[in-house]
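One chain comes next, on its own, written as structure tokens: the form predicted on its own.
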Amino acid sequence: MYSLMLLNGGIGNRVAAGRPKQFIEVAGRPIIVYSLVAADAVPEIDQIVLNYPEGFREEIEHLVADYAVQTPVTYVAAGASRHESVAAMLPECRNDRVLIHESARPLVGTADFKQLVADPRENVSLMLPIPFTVAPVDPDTALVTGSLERDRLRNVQLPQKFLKADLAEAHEQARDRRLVFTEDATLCAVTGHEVHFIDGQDTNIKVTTPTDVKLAGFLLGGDDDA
């Protein structure tokens, strides 16, 4: 069985809605809940640790109980970053395979989930081919430094799959050499966990802009202005 960990802590600066981002509905719906009813579907998933803004536990716990979600739900408050708030939640897992998503990813699908929970490997990551050219550089100098084989490199999705022995054993390792990562699936492999990726959906795509919470609502089968 699965513990899942959906990251739902952020705020949301850039989408600019005046108040966190997994509220703002597309098609009908607030962002987290599309996150909460696929892995609400999943028969191996038999606990949600949720985390929450500050401020707003009553409104999330009011969202799980309005769209009736069955699975058992733990509530921990979000952390200062997202590698604090995973290192925050990791604690409350009672299963020793965890599963990581974000409501910010709302066209994740029941799918996605059993897709990782099926692979015989431990520690699994959705990642994409990268279709463009990116490129090393100096951010203070402006200045190209070099090139990258993009065959060689993946855009990183959500959801991921670990042991959690391994994701608490990374991210120990994280604190004590004062490293702080933006996921989970490098953090691991930089810190000696071997891990795995198959290839994800285009369409799971990040809500993190304005345009994307369009583009989310038209996917969604929505036409939303938000």
Second form
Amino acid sequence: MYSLMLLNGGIGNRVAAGRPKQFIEVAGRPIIVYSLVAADAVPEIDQIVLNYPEGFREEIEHLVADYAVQTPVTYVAAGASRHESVAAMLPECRNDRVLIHESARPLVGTADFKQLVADPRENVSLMLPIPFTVAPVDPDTALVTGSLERDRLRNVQLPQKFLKADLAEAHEQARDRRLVFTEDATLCAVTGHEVHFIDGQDTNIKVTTPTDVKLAGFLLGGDDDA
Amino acid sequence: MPKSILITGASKGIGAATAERFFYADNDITDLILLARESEEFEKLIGRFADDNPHGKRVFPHFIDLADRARIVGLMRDVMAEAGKVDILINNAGYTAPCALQQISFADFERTMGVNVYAPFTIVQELLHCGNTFELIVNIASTAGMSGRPGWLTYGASKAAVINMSEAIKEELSIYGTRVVCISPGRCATDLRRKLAPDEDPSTIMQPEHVASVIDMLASDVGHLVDSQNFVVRR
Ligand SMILES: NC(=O)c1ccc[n+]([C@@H]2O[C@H](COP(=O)([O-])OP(=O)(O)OC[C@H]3O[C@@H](n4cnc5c(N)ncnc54)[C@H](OP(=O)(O)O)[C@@H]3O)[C@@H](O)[C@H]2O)c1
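Could you present the same protein in the form predicted together with its partner chain, rather than the form predicted on its own shown above?
What follows is the entire complex, opening with the chain shown before.
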């Protein structure tokens, strides 16, 4: 069985427009609902650990009830950073295996979670091949410093799955060595844990700008005429 | 997996024919939750089911006036407690008192909207709030909701609302994989039709069993292939 840590940061402040990011609407529903409902349909996920912005726990609890989410939810106050949030959420996970997702990716499907759960390896992330060329540069001098083989690079997606012990150890190391990572697959890899990847869907976009909100709404088949 | 079906307006007409069809069929729908007000007809139907239950199905009848929204809210909790879930919902109950605009009493317009629109909405919303997600919802609208007709203002307006509401529900519940179909029957030989067209010979028009067979089809494997915003059923 798995515990899902559902993170709620990452959405740009411009999108949120003063409201907590979990409540911005995509195709008529709060963005967080999509991930909750997709995860709820995965029998192997028997716990969802959710972080809530200060003062909004009740509202999130209402959403969970209103949208018929049946998987038990554990609520944890959001930390100041992603690291802090994960550090606070991880001890609340009842299972030895954890999944991480973020509500900023509303196009996640039940199949994405199931694909990870079915993978025999312990630490696995969804990732995407990079369809365009990227270059290493020195931003200070505005010089191109070489070239990168895009075949050897991947766009890191969520969800991901980890052994809880590996993830906890990686976060401990990060704290001790003052490493700051924006996601956990590379953090685990850099701190010495074997992390694998499988191909994700290119529709599983991260919503960070107002344009992304429209795009996600379009991909969800939502936009109305009137 | 055994499934449950909730049918509103199950005392007579299309609702009763649908209840009978599912009750006597040897299929995986084992629990029938039947709603209507208390009446001799409804009692008789419940009695028939109790006397002859060839497939050992469970029947949960409830007397309720669907114009009473507060009671619906409470009843949905009871339904969840006794049946555990509602896989298939047939919002069939309908009310009309045809009347010219000049003579319509506002209370009756409200009652029409209450039974035909707010009740199905409340049932869906309350069951969701109870943690229930549906496999299939069938809302019974009417061809009278597709164009306005003199004397049928309140009924037609309520059925137009059902058609539109069904489209929204279909989109919104797609995240659960719920199928939502709105069907609009044409003339069908029931008490309600008699009120709308008193002089018609009922033997010449569509029978309730015909509509029930279409609802049965929607609940079957073939039903998965029907993706229609408003499905007209007419003879
Ligand atoms: N017949 C047609 O030509 C036709 C055409 C298009 C659409 N329809 C629709 O088909 C559906 C079924 O109607 P029908 O033709 O089968 O008519 P019907 O035989 O008169 O049955 C109507 C059903 O609705 C129930 N109902 C009405 N008011 C109610 C209330 N306040 N609370 C609880 N239940 C209530 C009735 O139960 P009670 O025992 O409590 O009265 C009865 O079971 C309706 O939605 C109707 O609008 C019918």
